[in-house]
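Given next, in structure tokens, is a single chain: the form predicted alone.
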Amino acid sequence: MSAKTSLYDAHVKLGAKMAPFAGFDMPIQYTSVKDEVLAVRNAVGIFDVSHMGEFFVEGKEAISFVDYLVTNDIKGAEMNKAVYSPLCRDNGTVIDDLIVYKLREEKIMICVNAANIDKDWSWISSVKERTHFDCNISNRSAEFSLLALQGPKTEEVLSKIGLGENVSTIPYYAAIETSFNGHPVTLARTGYTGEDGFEIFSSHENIAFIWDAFMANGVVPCGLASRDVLRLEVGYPLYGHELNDDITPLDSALKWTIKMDKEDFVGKAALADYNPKLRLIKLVMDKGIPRPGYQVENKEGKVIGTIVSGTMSVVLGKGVALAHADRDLFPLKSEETDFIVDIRGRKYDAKYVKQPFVTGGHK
């Protein structure tokens, strides 16, 4: 049986589409994607993902664990930023990726998949068994619920409700405790649609009261269909998709965060000696739908590679796809741009492009 974040009654209200997705029943969608996808490019949308995992790691080394527990710089990073990075086995393969949250000397919250929390606690709480880092965690997932606002008009939103207080300094990648309606509050200017916004995490009974006053104010509500389409759009990975159990970092495009001149990390040896099976390619299709699974083929019918992620862009009106290719069948270099997608025994132009699909408007 699933469960359900504190706002579930609230969605369901709304007439919301719900469905199971990592163990709750989520909002799929309210009205429709286009409408929501619109929202968050041109005004704001909101969207639970309460669902998320937040653990906490404090006391004197709480920095230095976690530098040590995953790929990119948490040491070398300003107080009060948010550090995007792959959590890795020894073996150097993706158990997730995650958000670390430096909101003080020895506070560091890090946010979690849904589908991974099990599995991300078990491995961090190991990792804290065989080290000696002087700190404390804890895994506090079931205290928090967390919104997601989204879109150019983010700002203007949280003045109108009185949330955070010179918002417009807060830089992106960046996050502040605070406060609002007497509950403390974390909000982190990050997000996962490639346009500016803030993530914002509190108990359950506060998030209520701020859904209530986006809600007021004119904010669209976005499920999780609209979400996917977003990040899609400008090339984000899900965990899932483009990153699993069985690949490294650096088989889908994340070499840039790894630090290899770290003094130590988990992972880092059996990074240093990989040489990437894959490389991440975006493709973009006029005709066709790509979904995951479907094969990539080179003009010579060859096929080279796989469909990981896959939509029908909604700025773009094109399919739009990110595919897992042999790196020995799409080197580097290649000058190619020409490529196929199989749909079901039916054959459709793709072109390799290498920027984003969608250039977002984050800060």
The other form holds:
Amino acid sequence: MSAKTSLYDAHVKLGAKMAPFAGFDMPIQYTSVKDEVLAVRNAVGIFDVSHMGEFFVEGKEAISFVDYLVTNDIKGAEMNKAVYSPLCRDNGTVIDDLIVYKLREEKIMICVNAANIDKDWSWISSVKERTHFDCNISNRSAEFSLLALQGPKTEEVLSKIGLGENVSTIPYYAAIETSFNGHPVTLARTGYTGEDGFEIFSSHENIAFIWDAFMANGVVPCGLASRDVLRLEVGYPLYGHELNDDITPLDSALKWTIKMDKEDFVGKAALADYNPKLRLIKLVMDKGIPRPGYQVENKEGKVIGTIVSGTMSVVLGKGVALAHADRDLFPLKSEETDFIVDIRGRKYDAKYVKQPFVTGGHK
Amino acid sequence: MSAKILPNLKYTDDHEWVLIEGDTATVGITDFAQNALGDIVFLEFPEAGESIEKGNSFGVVESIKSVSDLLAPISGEIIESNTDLCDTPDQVNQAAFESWMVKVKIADSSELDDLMDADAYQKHCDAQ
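Switch from the form predicted alone to the form predicted in complex with its partner chain and print that structure.
Okay, now the whole complex, with that chain kicking things off.
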């Protein structure tokens, strides 16, 4: 039995195809994945991502605790900033990737993947217990609904419905606490599509009003299928694909999120000594559509890696994939660009590229 | 949403349609199938001369997010393959019943008994 988000009935009424995802019955698509991707790239779309989890850390040492908990720099980030970070075990393996919102001096919100809410919560609770930071932690996932408004026309729509003031002054990856209809809303210039956009955290009731206001203003409802294409087009990792319990952030192109210069943090010692075994690479294919699990070979026919995410890019009209390559077989210094993907026994050419497949328009 | 079903065709429970003309069976996927799959972006099925076997995969249809097998509704040799369709896979979304994939010379006409008529197929779709 899957849980439902507060907008479940609205999705069904819109004719969405619903399917279980991370324990929730979620809208996968409303009309067409292609149309929904293009709405976000060219106009504005809205995603119900209420399945995601919200944790709060409050108190005098909230910032210090979260800085110790995650690998990226929380202390050094400006107030109101949002920070993407892996959450690691002591041995450096990845429990989850999440976003830390530095809302106030003594109040931090952490937004985590739906599938990992319980795992994260028990880990964070255990770290809290074994350390002595002066703060409280709470799992308030069930209290919040979350919308992601994404696309170049985001600002226009927010001002139309009167959500937030001076939203154009909010920097990329920053958040403000505001209100709508007199109810508190956290408005963050984040999202996972590469486009400009805001994530909107509020109570279930208030989110229902906000959703209706977006619908009345021509915002295109978008499902999780298009969200996955959008994040892959800009090369963002997704837990369960690019990241998992058995690898470290260094195996998946996330070295930039490990701040070795900061004070002690969970996983620091292990990551300092760790030699990554994998590298995350981007592949583009003119023919054939890469899918998770397909093997990547070099020109000599030797398997060098496995695709972890793959789809047809709506924007490029080509197959795009993220793959985990073995560092011994495809070292960082290698100049190789031509690879082969085995699709149902047939060999298709794939090109290694360094840049994201699609450049989003985020601020 | 109500998917189109044509009365003159036979159907599989896996949502292939079959047009039977003499000893030739023309095969495609149904409107219900294309609707369930969403934007179809890749098709693969054998060329004329190859044989297919009832119940086995004879190709794939890929939407942006998924890969699905095409399952042979009957056994026989492919006498014509609509390879042009592979260049415009979205045609299947536009007009599923005009987007035939292969024509097969029916090897064993008793296999046709396992196919559903339009009424039975309608019930099958309603139950999904």
